[in-house]
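Taking the form predicted on its own, here's one chain by itself in structure tokens.
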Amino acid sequence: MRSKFVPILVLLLVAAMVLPSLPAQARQDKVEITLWHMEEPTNRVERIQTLIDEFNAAHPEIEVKQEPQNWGEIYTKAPAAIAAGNAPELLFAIPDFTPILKDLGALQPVEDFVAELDAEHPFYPATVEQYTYDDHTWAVPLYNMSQNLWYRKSVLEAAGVEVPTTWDEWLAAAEALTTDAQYGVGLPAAKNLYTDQVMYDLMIGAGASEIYNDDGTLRFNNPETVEAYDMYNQLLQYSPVDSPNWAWGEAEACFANRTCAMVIQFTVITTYDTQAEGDAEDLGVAPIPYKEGVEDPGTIAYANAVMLLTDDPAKKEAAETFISWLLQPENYGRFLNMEPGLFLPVTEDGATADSFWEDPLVVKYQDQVQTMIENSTSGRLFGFTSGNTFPSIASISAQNLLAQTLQLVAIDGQSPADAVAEGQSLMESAIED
């Protein structure tokens, strides 16, 4: 009898030793993915974390974690991380940031993956085109953004001002709306991406959206660009004196506290709703005014995307699984609404997803969101116009040379013509380097 039970006891002992170790082994087998993004505001980080938590719970074999970064540092931090061998597997991008990492050999081509996604969630073609060059697609589009002119209807009505559509009307409105307690318009003049973007809005409005000739040489120095810089400088006299230090947040705050009557922003909805009166009926949004006679006005607009920085097969599969999950309509709208009214869909089913349109803030500001989407249809981005893509624009963007040229006018006192000529010289040097 004793010999009959010995094997059973041995098996039980072995099982008792092995079973407790299985969860630990399972954890070791998890594929870990690190996501860097530049959506720093707390509400956006929290929404991304909520989605990550849901994904991780549904995919126990994968663990995604986020590490928020900022646009002011990422142009140097990401290449440094790649050089040090500690880059994330996923990194958010804008079109003119991607070529920098692509030239470092850090990016994985994603055209096959994008094609798979497109079959299930058709992308708006322009969003993919901004990331397609040199025979590959280098990032997966995630969300669109376009800038708009924001104002309070009641403020314009009280001043007897119509919503401006042309530059002459805009300049007159800014002057009429400037009082002892209010600036007519809030515009940035710092050397940063925000000023690049607003400056390009005015270049589009002047008919100077093309920075490059078709052969890749620069055509920044032209009469239309000079007119855009001159107009910007004229508007700055009705903007707060500290605007040379502004980033996006200062403009939103200026509008929310009623110090600025008009601002150019991607959106002010969240700030207006939480830090101002939140009266949806009074919040106005319109296309960026343009020079009278320009036939194709518009606004800066571009798709943000995510780049894949790992060639490890397991990590690539895990990263793609996460992106695919994120673009599912039931998840995608909640992702876009990490900042309601700011991030616009890049997929057809995303544009009709209940998860997007049923967000309480989107419901409240539905008219404004629909106007933003309409404005985005006339959007374009410097270096990615007329069907051309010039990756060297990354060198210009990384140094914020559109904004630097504005500072030559607004701070150093150069004439717009001299500043634009110097701006082209700076751009040529940046590209050559």
The other form holds:
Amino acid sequence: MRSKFVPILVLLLVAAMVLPSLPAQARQDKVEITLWHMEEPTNRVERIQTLIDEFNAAHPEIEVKQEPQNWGEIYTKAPAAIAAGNAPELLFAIPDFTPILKDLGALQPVEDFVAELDAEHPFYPATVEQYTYDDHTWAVPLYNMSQNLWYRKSVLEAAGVEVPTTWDEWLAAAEALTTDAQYGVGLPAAKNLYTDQVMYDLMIGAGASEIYNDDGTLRFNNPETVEAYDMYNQLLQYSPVDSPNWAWGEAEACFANRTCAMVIQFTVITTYDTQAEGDAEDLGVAPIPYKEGVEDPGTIAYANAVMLLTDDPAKKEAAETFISWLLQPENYGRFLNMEPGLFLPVTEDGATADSFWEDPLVVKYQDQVQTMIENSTSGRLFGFTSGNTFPSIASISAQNLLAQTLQLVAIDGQSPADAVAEGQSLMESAIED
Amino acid sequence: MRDITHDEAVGGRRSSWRGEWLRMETLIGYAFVLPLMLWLAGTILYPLIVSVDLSLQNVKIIGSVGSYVGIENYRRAFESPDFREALKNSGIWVLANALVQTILAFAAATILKQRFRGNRIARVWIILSWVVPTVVVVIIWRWLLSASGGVVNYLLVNTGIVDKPVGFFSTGNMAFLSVILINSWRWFPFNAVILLAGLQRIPEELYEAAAVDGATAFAKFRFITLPSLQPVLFVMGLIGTLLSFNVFDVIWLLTGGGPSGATTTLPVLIYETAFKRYRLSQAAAMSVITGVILLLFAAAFIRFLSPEADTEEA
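Please could you give me the other form, the form predicted in complex with its partner chain, since above is the form predicted on its own?
Zooming out: every chain and molecule, the one shown earlier first.
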């Protein structure tokens, strides 16, 4: 009887010693990649996870995992993580975030990788330009975002208002659309990124898209910029009184609940569809109005990208494999549609990918999305214009100095000229060594 | 040479034994306290030392390397209009919160001390605003006070109190007042509970005797309630001021220190300087100055307002 259990006991002991090491050994054979991104909404996290799961299944030697972050903290969290040696291998970025990490020596140059990708999925040049300076490219473009003017066609028709294209038309429209129950236009005036973005749209519309001279000195204080701030201040009288405390959410809500007739936003499609009437035929989208006579109007655009933070050869190769997989048309469209109607392609084949155009919401709002893509072709970003890139813009952006300058006008009552002059001074202080 | 007596021998051994025991007890006590002391050293003392060291450098971004610049950051701080403005705002913030919260807390505590049906439910209910997470508090109040769809403005306009929506965060003064009231709404229940505990410890006989003597309600409050609550008020004043001064989250989440810097208190300015302006060392200097200010306040508060000081004078 005893002899029967001895072999079993021996077998169990051997199993106990061997089996626990198998998973660990298997995990050791896998290259683990951590992705930090700031797409916090649940639907985006879920979509990214779906794609990660598919990638991991197709590449058993690699394990990618995501860790959602938020824009409010990443500017501090990322440098701290890098300093502590806990940086992720991949980190999403916008152009003015990248210089900060580059200056910490945390980024791997990716120009060779981008060139390789470009051969297969041609990038829109502007999206790569925003990350190319100091003889290197510092991030791989992934998705684009650009601001648009949103409105309800029926609301404008009822008021006898045409869709504004020039500033004079815009002011007239905002005034005509303002009633006891409705504001003509919803514009932010808080010291935050959203206000920066909308303010820059008006600067572009004034012909003041350049805030740097070619030699890197600031030229923020110029007559066109003053005109932009004056125009913005005029429009604010037709915006809700609590605009000085608005972020993106307040503007979307104002449009969804029909309190604002027009708003400037990257998109309102999701909230319009889920929290408002969701009538695609009634949702209008237009380019940002501009001052009559400006030859090159446009809108602010951010080419969101992904930065590579690891110099480990195996991890680097794995990370590049993941990015390459993500940009494949059959995957890329689904990636962009983690927020349908918001994220736009940065590659030519992405713009025609079935996976992008087949999303139900994109199908429903196809006309709007098409207009968004068209508008984005004239996108630009302060500090990254006319083929120039000025990394010091990071300090200006981080402090939301465009917005702060607006508050000098809208809150403190300064004249636009004085405010812009002070804004120039604030920017010079921000970028001083 | 005289031989020691038996009693002396026993006493000596006893003294020796008692001394050894006392030393052992002391060592045991230190052993028990040591983990806490190490924890405090690691979480307070070390960061403080690092902060002071950082304040003497010119580090900009976390993780970047700086060089020593002496007291340059302190000079900049004292010369900075932003620092002086934030210091003023902090002073206003502390005083206003203290005033509003104390009034609300006294009112609530006085009511809760009364016997009435549902008293226990009310005592639990009142602390809900205190236990609700800050982020939720902010979301609630932003929604309530919104000019485009907020309930408060809906009521104000539809009842004819105002003819158009009020911008509670549209100007500096309105924003500061709104944030103060929201923060007070959030924290007064904590103070109310403390005051209630203090009120319940005051013997009812004192009020009864005063009533017999014809004392008015105000006289009772002045001569019985306030003196009896002095220890409680002392603690509330000291701890409450320090806590209130360091409030960052409500302000940052509600207004970000705006509009136009109107609600930027020292904690907000320090955060902005460190993580928005990328002047980490300057922020460290500001935080050291702030710490010194608070230490001086605490020392003065204890020195001049401590109940023990009043007792000694009596």
